[in-house]
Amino acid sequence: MNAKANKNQVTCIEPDYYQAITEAIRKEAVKILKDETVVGVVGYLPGRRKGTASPALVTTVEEAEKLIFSPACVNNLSVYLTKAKKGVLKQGKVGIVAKGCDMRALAGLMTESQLQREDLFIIGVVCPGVYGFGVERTGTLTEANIARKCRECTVHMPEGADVAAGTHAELADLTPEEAQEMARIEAMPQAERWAFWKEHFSRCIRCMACRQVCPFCYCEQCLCDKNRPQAVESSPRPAGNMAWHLVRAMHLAGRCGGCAECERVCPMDIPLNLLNRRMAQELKELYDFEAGLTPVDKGPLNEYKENDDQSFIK
């Protein structure tokens, strides 16, 4: 790694850093599969195209020896325990490779009784960051290609994991682009701010990719898919689009782990993570609550306290 004076901050993260994490993940995955601690490990395998990675469930030692971790490992793997691989937990204890933002999702799912900690073996990754959307994938992580969410990450260390892969390193002097954009939007007059979101939501084609990739959208049937009665119009029209995104933002308030997967998969480039972060900021200001790495008994919107702010009641 090309390091500055501060040993934890570097100008770029070279491929050898990720290779060391890869080797640690493979070693642990092979071990827990061999001794039958788990029946499978949810991790990443090389993608079909150069510089890409694909989520995978590996169940043999041979497959585990092919696991990787690189800046291309952008997916939040916790979703595979609630959707596509929903039945895997019925087979026994499962290992999962988790970045800090993924661990927030796991903690939230445990809080909501969707997962049990004793059913998981978490291989935590000391993650310096991953690639942003549509950037050049050179193998080296730099300020030019790091994801916007990673510029302000506070969970590089996977606290609460069974084992940790990697040593702490992060890019130095990163501009907090999302925080700056949030401040710019907040400074807008209310009408202009409304127009900003109205324009973004008008592009939505209601593909539901944001819902499908979100670990917290785990309902068997979404309220917004029902038509008897119909709560939200399902066609991509302005009123229905606005309702869908506002309902979803409220639904994630106090739950979102900040993985920004919804924004990554959006084909219309709607800045969904800005909305999620604004809701998280509201929860912090009103209830002093932040989504963390450990489960809690109840989220702030699931319980009442006598000292809760009630100024909104008119």
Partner chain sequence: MPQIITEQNLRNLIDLLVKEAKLVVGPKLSGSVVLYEPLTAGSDLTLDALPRRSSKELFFPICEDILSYKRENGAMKVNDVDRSKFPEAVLIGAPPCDAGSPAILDAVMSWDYKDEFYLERRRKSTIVGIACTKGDDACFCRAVGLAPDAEAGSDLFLTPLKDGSYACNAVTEKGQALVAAHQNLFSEGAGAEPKPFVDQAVAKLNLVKIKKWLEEHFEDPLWEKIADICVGCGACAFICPACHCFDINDEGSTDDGVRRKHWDACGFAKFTNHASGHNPRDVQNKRYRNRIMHKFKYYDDKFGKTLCTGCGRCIRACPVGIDIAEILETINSKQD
Given for the second form:
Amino acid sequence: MNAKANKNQVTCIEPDYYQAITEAIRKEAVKILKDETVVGVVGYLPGRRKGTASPALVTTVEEAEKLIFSPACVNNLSVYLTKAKKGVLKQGKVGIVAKGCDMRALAGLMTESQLQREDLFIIGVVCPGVYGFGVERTGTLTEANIARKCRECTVHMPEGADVAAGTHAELADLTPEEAQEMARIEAMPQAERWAFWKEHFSRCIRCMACRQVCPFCYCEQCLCDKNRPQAVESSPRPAGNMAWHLVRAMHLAGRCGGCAECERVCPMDIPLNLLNRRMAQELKELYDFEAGLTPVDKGPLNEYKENDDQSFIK
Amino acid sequence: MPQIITEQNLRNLIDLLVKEAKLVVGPKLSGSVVLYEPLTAGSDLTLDALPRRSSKELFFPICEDILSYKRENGAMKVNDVDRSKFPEAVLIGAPPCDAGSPAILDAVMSWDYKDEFYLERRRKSTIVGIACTKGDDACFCRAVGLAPDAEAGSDLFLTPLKDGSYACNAVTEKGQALVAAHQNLFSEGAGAEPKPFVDQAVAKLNLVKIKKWLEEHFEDPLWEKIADICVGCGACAFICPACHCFDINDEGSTDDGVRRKHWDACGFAKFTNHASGHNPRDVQNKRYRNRIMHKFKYYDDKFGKTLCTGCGRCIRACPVGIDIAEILETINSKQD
Amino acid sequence: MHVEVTKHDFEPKIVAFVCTWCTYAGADLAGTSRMQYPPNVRVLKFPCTGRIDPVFILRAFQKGADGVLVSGCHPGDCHYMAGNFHARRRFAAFRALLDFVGVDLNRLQFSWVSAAEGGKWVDVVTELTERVRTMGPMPEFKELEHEEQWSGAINTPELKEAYDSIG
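Please supply the corresponding structure for the form predicted together with the partner chain (the preceding block corresponds to the form predicted on its own).
Then the entire complex follows, led off by the chain already shown.
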């Protein structure tokens, strides 16, 4: 652990911290809307229920003054900039509120030529973390209610944003629950691993929330919606569910920015980010690729080296 | 004189029903979530959380075979599913927002086309509802005309009492039969005081007014405002006790396969996609509008009922925090 | 020419996804040279290993394959310049995924077999077939095919077990 991080590490993040970010976001959003730098800002508005927030596509100064940032601002808003949401935002430069994990998605979308940096005004959030699912939403972020992905966050600082909202604060001594879970699964005998995933996938209802919130699932025609020919059964049965989740993980390999939205939105609590994480780990080991905050020329599965490992090929 | 059943006897009742080879379905911990699942013993029953999915799947399975086909000696042989094999079932521990859904869905399932898959399962099932003493800020059953102690849809209705036992009211003949068959588990008596209900955040809505507004505002800026953020998943529809759209798919090959009926959702872009490629609900806010219209206008037009029980599941599950209760309140508060 | 046929208790189903330019030609060479190899393999021809989607492998396992072989041109020999280089990365990743969900990678073989390597084709197919034969049928995906969610099943296995235990 480095000294710089230690200095800012605390046991809870008070609402004041988020309030300061909120103020900064409002100020910036109002400014860029007023001087017509952007046609709209994608941010968060508070929900009806205490401690909730919703994505919002804001086009007026009045609305921009209501934008917030709180631990309930869990969404990765970059999904609204993709082809999948085309027509929702007016043509032109768009402002977007982005946490570090969301910025990795933006970088990935730029890598894939889905976005142009000059079309974006990124209001980066120096984010200490957001709520997990089904936790107490008190306004204060603690070890008890922080999301699993945030426990191992490496992108608190949104480097490369046009402006950054917030100073720097992070919770101290968080247990890396996801890493521990990964290790537990990897240590299982093979049959047990199969049983673990089979149980999880069998619960899947194929609501496709994991696909719909994913910034990288922007295909106009999903392979898994096709029935002539049919690659993956569309009926929500254990067989098709297993195939769907494996295809999903495979299609995100080398692209996923690790925002874990798929896992957050799953109404059946399937730990989908573990699959993404396993793929990311493999691509790091094999091709030294890591999803980062800056766009790259090509993703790891879109390029090759002549001397790539082929020890598994006869 | 009301009948009383102790918590232990309620669990014993489940044991007995399982022994009678009935399919007993109730809230059960499955992995990290509580779901309605077949109970194999009374001890499985978990009444401290609202199951993630509604109990509609007992009557309207997430996916079921409706026939199988096979080409034999050049001729296609079709085998219908033998519906007489559907098990006798008891749904136990469903709060009014779940227990009440069949009472709403029966209308559409036995309308011009009789959905025998649904109806056969309905005929063979008994619903033991339970008054709801929990709830959170997403609950709004009172707002849509139900209540934590609404008996609609239940055959036998349990009210939790402060001493941990339950007061039972046999609402229908099926309920009476269930009590009569296990009379020794029930006792007569006044019982303790009922447990209090939780207050709800959403006030009672004027559904007539909401319907009238919907009638006049098929085109309205509100739809874009509330639904442009919708990402088009099916989470809200799939976990809803009242949503009942389904798709039918043939799976297998041209010579050998199964025809399956499974849940579908109006939020999916493909839901209304025509073979020509034309999509009448081409953008997400039109799809979301249909969800509201169907629940609070179309269904009422046809069957005189509201297609919502206020369970709040869609509010809790929506990936982007769309809050149907908030939308209804907004419409309710409009001047005209 | 007469080759003695050994009877086995279990004949595995092997599905081979091969590229048309190298491995398919290699398999053809094995055939025209009258080399013998296990008839368990079902060959599916593709333009290039780059066209072989991981979903094909899943589908093969789901529909009854006990083992899968993917084979194409040696690195540098791709008819489309780089198809096999891309495939190599993709399958390296896919293997990790399958392993993570609990699939035995011994059932999945990748190989480079050129048009001149009829003998190597025979070796690869024979080795995979015999290895899978000793492993027995692959139950995982096939069992899943027959599983239903409880609500769609007419008799749920869980309940059946409970009834059986009651006796």
